[in-house]
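Here you get one chain, nothing else, as structure tokens; it is the form predicted in complex with the partner chain.
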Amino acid sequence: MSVVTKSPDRKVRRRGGAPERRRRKPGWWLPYALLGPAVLFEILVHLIPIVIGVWMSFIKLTKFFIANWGAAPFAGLANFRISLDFSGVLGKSLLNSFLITCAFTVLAVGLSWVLGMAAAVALQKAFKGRAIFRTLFLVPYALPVYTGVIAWKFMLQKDNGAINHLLVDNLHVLGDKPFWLLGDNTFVSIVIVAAWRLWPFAFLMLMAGLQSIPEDLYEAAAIDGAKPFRQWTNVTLPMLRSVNTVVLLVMFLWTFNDFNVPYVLFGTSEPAGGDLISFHIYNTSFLTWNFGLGSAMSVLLVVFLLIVTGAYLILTNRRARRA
């Protein structure tokens, strides 16, 4: 903080143009000293642990060290080989989690918009039981993530779940009752829940940027002869490009992090198809109690969210810009 209280005391000297007697202006210590207690706190929760956890990933961080991992041997890169070792197993298997994510979020995520913008559509214009509509899909929202997700476990139970009795003895889509949360359907399990409690942000926040456009410019698009469809696709959509910046970036980072789902409806087993990066990296550390293993790849995924979110808004600024 040295550094950064001289500074405005430079600042105000130059501008006043005044001689060395000009002191600081009086109260200039003021946001500072508002600021020190989040400071701190920010430091103590996030600064440290994040140079820790960077250095946790150089070292052996084994369970024969993790009440003394000032003893623990100096590992260099190697935690980093393991973990970009694909040729490896536990190389293998992060890459596989990362790809499954990868997929989980833009599936997750494309899913959530879709359902959000429309049902932002659906009621932007006023009805009779709209208030009504707009709190009922807001609760999969406000309700704590893991009681949703346990509603999801009981559903999707082989033998006495909703979904299974719902699919072969109510509609008879399917023949023989899958299981949901093993095997090759975990995929599909995972998406659909995630999207299930994610899709109520993205109504919230397109409900509210649809809200901020003018009647009239749809009112022009009608008498010029748009259609609805059109009215979407040339008015609403550019008129969005803000509020959808901000609500994929989000969404997608969530979706990216996700350890509830995953955690809450396998608990620590892993199956192939629901093996996201945070809980893989749970796992990798808990589990096997190799933490600097697990710290070097929790690394690299915030090294690639980094990147991806460093590049989305560099994108999405310079589409702006020629806008």
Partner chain sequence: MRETKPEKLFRVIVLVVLSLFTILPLYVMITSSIKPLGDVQSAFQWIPKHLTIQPFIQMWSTVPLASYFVNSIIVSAAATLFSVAIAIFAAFAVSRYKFFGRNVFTTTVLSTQMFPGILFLLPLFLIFVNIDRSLGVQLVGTRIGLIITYLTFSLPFSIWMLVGYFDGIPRELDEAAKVDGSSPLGALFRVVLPAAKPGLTAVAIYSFMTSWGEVLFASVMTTDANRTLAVGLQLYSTQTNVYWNQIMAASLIVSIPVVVGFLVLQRSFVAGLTAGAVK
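So that was the form predicted in complex with the partner chain. Now I'd like the form predicted alone, please.
Below you will find a single chain and nothing else.
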């Protein structure tokens, strides 16, 4: 009679006998086979383009080397120095675009969160017609991005747009019909359109989080004399801390990298108020044909987002442990 023992090297030893390799179970390869296409797709779609983009940031890839990337000279950190030279024209314009994007992100995310929270709280309790309101609120999120933004582009036209027709012709709030897609109003326009697209996502996530809060907490708070606003600050917000952490982070990343909204609204032109950083990098790459410089800006943007994301997660985790 032999005794079978397990060893760290996954071999089966028999007392007094030679080690034998354990037989694998039938079908052991199936999980790897199922994961294989996804891993291959991830490598082809994300990993390889990222590596190529980082490599492009270290070469002088201009229009003279588009036909033969291998002949582009090695530039070292020159593209990064040009991007971070804020006294130069390119660095100064990149810094200005970065500041506009920060302001745009704060306003769009903040406005979306406020609207989403207000709608989720308003629809928290059951009433007749609640399902209809929920469906209507999710329409902007369900629409294709380009369809919604193109509709806004028509509405923001100066002469024939619905916005000027409402504000000037019907409500008489403004004297003259302003430009919404040119000049200083472009910043207001892009914030409104981005918030219109984003707030249903905040509403959906916060509404799902509110469903997990026990009703007993609100009843206990009401018995203690807490008014609705006090219940919201002392019950709703603490219970939604984990949801808010994810929602704000996702909306921040989406908004800071937003390219569709400015591109569809303004085309290849670059108004000062709508010069978001992703749009700015696109124009640097494809209008000036300087792909090396555009890649360096993209790498700097990724590094910034990684730093902000890491700091945000560390800060929120510390607060969660202290709570």
